Every structure is written in C-alpha cells, then in structure tokens.
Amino acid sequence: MSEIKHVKPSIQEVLESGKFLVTGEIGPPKGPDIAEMTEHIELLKDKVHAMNITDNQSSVMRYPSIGTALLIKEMGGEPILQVTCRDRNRMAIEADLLFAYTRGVRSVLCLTGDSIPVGDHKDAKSVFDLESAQLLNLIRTMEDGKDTGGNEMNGSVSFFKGAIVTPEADPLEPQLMKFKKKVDAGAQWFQTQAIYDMDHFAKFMKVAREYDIKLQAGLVLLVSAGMAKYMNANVPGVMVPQDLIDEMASAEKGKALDTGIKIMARQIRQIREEGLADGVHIMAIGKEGVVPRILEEAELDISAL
C-alpha cells in the first residue's frame, strides 16, 4: 500500500524550521454523527498547523482518535494522533500505530490517560499496560524494526513523539522528575497542561530549556469566572490566578466569553512577543469555532510566519 503524502508541513517540519507552531484541539463525538466534528475540522484546518484528537478524553467513550486522524488527512488538515494507554495493551497499540503510519500519520502525542472511574463506563476494565514514558520506549522500539515482543517487523515506522508536563504542579519537582523520564524516553516535543500564569510559566521554561526539546504553551479557553473557580478547586495541575478571575467576573452580562478571547489573545501574543515558548496548544473546549476568532485577535495568522 502506497503512503498518504503529507498535504501540509507536519508539526516536526514546522517547529524544526523555527516557526511558531499553532495547534488546536478536536473532540470526536460520542456516537456516529460526525456532521459537526467535520465542521470543526473544515474550521481550523487552514488556521492552525495541525489539530490534536484527542482519545476517550476522561475515560468518557466516544469516536476514535485514529478515525478522526484520518478523516483530517483526508480533508486535507494535519493530525496529531493522541494515544493513551488506558484501554490498549501493547500490542493493540502497536497495530494501531502501524495502521496510523501506513496511512500517512507522522505525530503521536503519548498519553497515560485517565482513570476509569472518572467516566461514563464505570464497570469496564482498566488495561494500563503502559504508561507514557514506556509508550514512547515502545515507539522508538518500532522505529528500530522491531515490536516489544523483540520480533522483527518487516520494516520501520518514524514518528514525532510528543507528551505532556504540568508545569503548575504543587509540588513541581515530581513533575520534573517525569518530565525528565519522557525526555529519556523519546519525548521529542512536550504540550503542557493548561496555564494561566505567565511568570510561573516563564520559570517553568528556563529548567525546560536545558533540554533539547520543543514545547508547546497550552491554553483553556475561559467562559466564565465559575468555569475559573471550578478548575481551580477540582483540576490537578491547573492554576488560574485571581485577577483573571476577577477580569472574568467583571465581565459584562453576556460578554464572558468575549472576555475570554480576549485573555487568550493576550497571552498568545506575549507568549510569542516574549518567546517563552516554541507554540501555542488552544483548547476551546465546547467553543471550537471561536477559535479562527482568537488568532485574529492575536494577531497570528499562520500563513504569515
């Protein structure tokens, strides 16, 4: 079977020639109709560099990462192929990857995933045969000729291999211990978990810069100082400061989410003015098609850089 050829630069080709990597985020749908993923893809697939999908996200079951992959390719996007090791052994994943790679998928975001018991599917086995840093070992493995078993494949797979931090963890230093172990692992580029605070990010980023890695700034989308106070109480590793909270709450009747475009955008622009970052991750969760409307704002068209 021949290979898909890459419609647009894939995220290692972006970040390597030294652009500003611009990635959005696409949630499948939790059933067959996927009218308005399509939709969504269509949105962005011109206004960022490539879209993660991302893979039973919180253990809630829903379309497949690997489907939604390669409906991106087709329509002529660039997908980051997010994989977790919650419902898959090793060798499922190793099919996966082989299948993801024959049809053109060069990204792999490497994740551990969440725990069963915070989804819809309460009584269904947790598999974690993996977790991430051994996921990314195991991809090098593949890249060698070989699968975890020790047997050799008829041929090799290449893959940009990716994983995330959280660099508003209390304590950091576990973190950073984690950090380090993917790094060894494989880890090629890094997205972090959502930040909000700029000068705790910018500290974070002067230990990440003693690695030869690239990293991506993640971004949540704020809609209203009670989204804010939620994820602040009930989201490990997230940390929205308090005047974004109040910048929120003064928003007027109606505008919260005007207003949070408008914090985004300005961190997006301060994250590139400053270089704190090779990239901006946006996750607009539930409001995919404001983001076109983000970038605008943050004066970042990727067609331009």
Given for the second form:
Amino acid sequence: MSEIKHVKPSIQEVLESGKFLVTGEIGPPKGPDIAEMTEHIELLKDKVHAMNITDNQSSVMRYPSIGTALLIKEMGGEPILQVTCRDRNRMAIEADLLFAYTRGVRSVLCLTGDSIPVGDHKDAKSVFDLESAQLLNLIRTMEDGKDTGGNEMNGSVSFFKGAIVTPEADPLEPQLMKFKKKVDAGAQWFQTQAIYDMDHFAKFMKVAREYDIKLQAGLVLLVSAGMAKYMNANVPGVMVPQDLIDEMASAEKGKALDTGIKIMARQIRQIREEGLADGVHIMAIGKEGVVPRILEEAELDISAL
Amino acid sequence: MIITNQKPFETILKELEDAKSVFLVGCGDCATLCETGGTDQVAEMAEKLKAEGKLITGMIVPDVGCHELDVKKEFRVHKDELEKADALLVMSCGAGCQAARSATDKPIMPSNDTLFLGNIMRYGQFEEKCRLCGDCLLDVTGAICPVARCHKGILNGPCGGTNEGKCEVDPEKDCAWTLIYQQLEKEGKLDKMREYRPPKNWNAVLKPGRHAIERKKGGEANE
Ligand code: SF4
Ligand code: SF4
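Can you give me the structure for the form predicted in complex with the partner chain, which would complement the form predicted on its own we have just seen?
Up next: the whole complex, starting with the chain shown before.
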C-alpha cells in the first residue's frame, strides 16, 4: 500500500494526548455541485480537529460520505466517516471500508441509520442487514484480517471506531443496554445525540465514565425558538429545556442566530471547564459558516490546546 | 394466516380488459376471513363484472386456495366452465393465484394484493408478527419478534429513533424493542437483551423456500 500522508493528527491521537476534541459536521449536497461543501470544508478544516461526514442523512440521497471523506483528506483536513446500515449489506460495507482504509480514513462512526420511509426514496428497499453494534463488530473482524463470511483477507484494516448514544432516550434503560453492547462490540469513542440539559448530561456521564471510552457531547445549534420546540416535539431523544426555548424566544428580531451561537458557546465552555466530556461535536446544520464564530465565543482555539 | 386486500375495482377491470369471459376462483380459508375471496365476495364480484359486460362462465371457492392438488381437482370438475373463460380472476393470495397457475394455462389475474402473514387481532383486524425468517429467535426476545415487528428488523436493541415506546416510522406503532425490554423485565430475563446477537443468517431458507416433512422409517410423521 502506498504511504498515505496525514496532514492532521487522527482524532485518536488528539484524544489520547488528553486534548479536548472538537469536531464539526459536513452534510454532502444533493447533486454533483460540491462547490459550497468544498467551501465549508475549507472553512472548518483548521478550526476543528476533524469533520463527520453524514451518510445519506435522514435517508435522503446525497453525495457519498466516502467520496467526501477523500475530498477532505485531499484538502488537508481530517475526516470521520459515518457509515450506516440502511442501504448497504455487509458485503458492500466491507468493500467500502477496505477502500476507506487504503485511502487514509482512520475514524469511522457506526450508525444503524434512519428508516427509509422518513427520507426521499420512500419506495427503495431498505437493507438493515446489520445494525450499529454488529457494524462495530464487523470492523473488529476486519481488523483481525477476516471478513464476516469468515474468509481470510490479504491483510487487515485498522480504524478508530465510534458510535452514537442518546442520553435523553425515553425509555433510557434499553438505550443504556445498547450503549454497553456497542462498547463490548469495540466502540472506542462516542458522540451523543444533541444534548441541551447539562444537568441531565452530567448524570448520564456518571454512567458513561464507567466504561473505558472517550465521549464527545453532541451540540446542535439552535437558530430559532420554533426550531427548539420542533426538536422537542419531533426529534426522538432530544430535549430542549424550557429556559433555553425562552432565551431563544426573547432574542431581538433578527438576532435569534446570535442567541443560538451564544448558547452553544456557553455550553462548550461549561463542558470544558467542568470536564463533563472529552470533547464536543458541533452540528450547525445548514449554518456551517458560523462554526468559527461559535468557537471564538467559546474561546476554544484548537491550535492553542 | 395470509392477509389480503382487494385491489381497486378499476384496477381489476384493467387487468381483465382483454377478457370477455371470466371464471372466478376464491378461497375458503384466509381470503374468506379477510373478506377478499369468500363465497360472498366472489358472488359480489360476479355481479359487478356482469354489470361491466363480462360473461361469468363459473365460480368456485376451493376449501384452501393454495392447496395445489385440491385446486387441480376442482378445476377438473369445472373443466367446461373453465374452457369457456378467456381469463381467470383469482380472489385469494399470491400463493392461491399460483396454485391456479399450476392447474391451467389460461391467463390468470389477481384481484387482491397480498400483504403479510398476520395474526387476527379482532374480527377484520390483522397484525404482522412473524416474517418467516427460517431461524426463529423468539426464545431470546420474550416471544416478541424484532425481525417482523421492528421496522428495521434489528437484533441488538432499539435504534435511536424510538420515542416514548413508539417507532420512528409511525407513532401509532409500538417500538418492538421497547416491548421486548418490558417483557424481559417482567420475566426477570433482561440478561437476554444484554447479550450481543451476531448478524443474522438471512438465507436460513434459500428463496424460494422448499420443505418436505422427513418421514421416519416405518411410519408417517406426526401420525
Ligand atoms: S424470528 Fe420472527 S420472523 Fe423469524 S420465525 Fe421467529 S417470529 Fe418469525
Ligand atoms: S423505533 Fe424501535 S421498532 Fe422502530 S425501527 Fe427503531 S428499534 Fe425498530
């Protein structure tokens, strides 16, 4: 295998050096015009340690996560490849992972994936040959030089393996069982579903800290009070406390985004100061451009860590 | 049993557009309970087709529409009526249509869509609880099937979409993994849920399925 040049440290190296891991997210576009996405990558690549690339997010067909991961690599950034089980069976996933590995992708976030009917290809056959815990285990198998058919490969891969956990899931107990299964299946680090209530999060972290894993708090930028209410009503496992909704609602006209940025910056500072998590994962859905501002307000400069 | 739903009448008419004369075949079993192929529905269909100018050459409701030998026998009894028909309209499930297929070379049209293997919840209400996967794991899931009843058919606990015990695809549907959790908790067997389930063999039954009861030497099975 030709040597891959890594411009940035891997997120595993960042976490193991004890630094606060800051990641952002790139949502690939619907169609071949990648100009705007390329701008976002350019904007983020030196401000965050790495960027998640969503995989046909919300079951909406888009530019591929693996292609975007390579693009980020080419541009001198560090990608986190998201892999879902919704539209690829174990064979296809294994082949994709071989490709990703040989092109220098080092971190993979394993998800089950949204269901087909919530997306924009409602008649498509859904796959779900595997789910997230089995996907983690599949990678482990490939790290032992085998595929899940039990066949020897001509070498092995190695990835830093991640998964998602939902601290506000209702009911919580089955979610915690699955969390443990993911740890046992090889997850080394976690990103959470969006969290807003820091007290709840701190309680959850007491449980999470029992495992030998790293964990990033997932933060989604609020852009309006309406969005906060919508998330409460419609996004499973997300709970925006009333005081934050009020804070968003009290923003002056045209200033809701500023308030959202202020809230997130405050949360980042709190997580860092109180050592609540090993890092943050910032999701500024559709507003990637403001991420540098959030980090500035949070006084978080990764080059100074 | 096999749950069926009648197609819109216009669709059925379209299927039969080349047929001036039609022979109707119902089913005395599942399609009777689903009210899609019982004696009443077959008679009603005959009237509607007549009103559209079709000649009904005959109609039968075999006891079990997917019993190929019995369907063949019935077809032999009704040979003349069958001969006169340009097409058959089979008012049972997809399997029933194909039992008819084996019994005649005439064009066959389905009047129903075949939905799933369903339990009867109450009269006229059905729910899918088994997907016929060929490798039953109900022993470890509190006899609640994640393959059939979880939208994604996943095996290691709930996905991130579960919300207050409901499924992400339909807030009217229970999340199977919440049900499994609650059941195993009642049994004091939550350890079964904590255990990792490896990827499933989705080819436990190679499609199309085929099965023969193994006959023990010197006797019939189950006799
Ligand atoms: S596991 Fe589910 S689908 Fe498979 S045989 Fe058992 S009940 Fe049916
Ligand atoms: S919400 Fe529950 S039933 Fe629906 S797909 Fe997820 S785990 Fe399965």
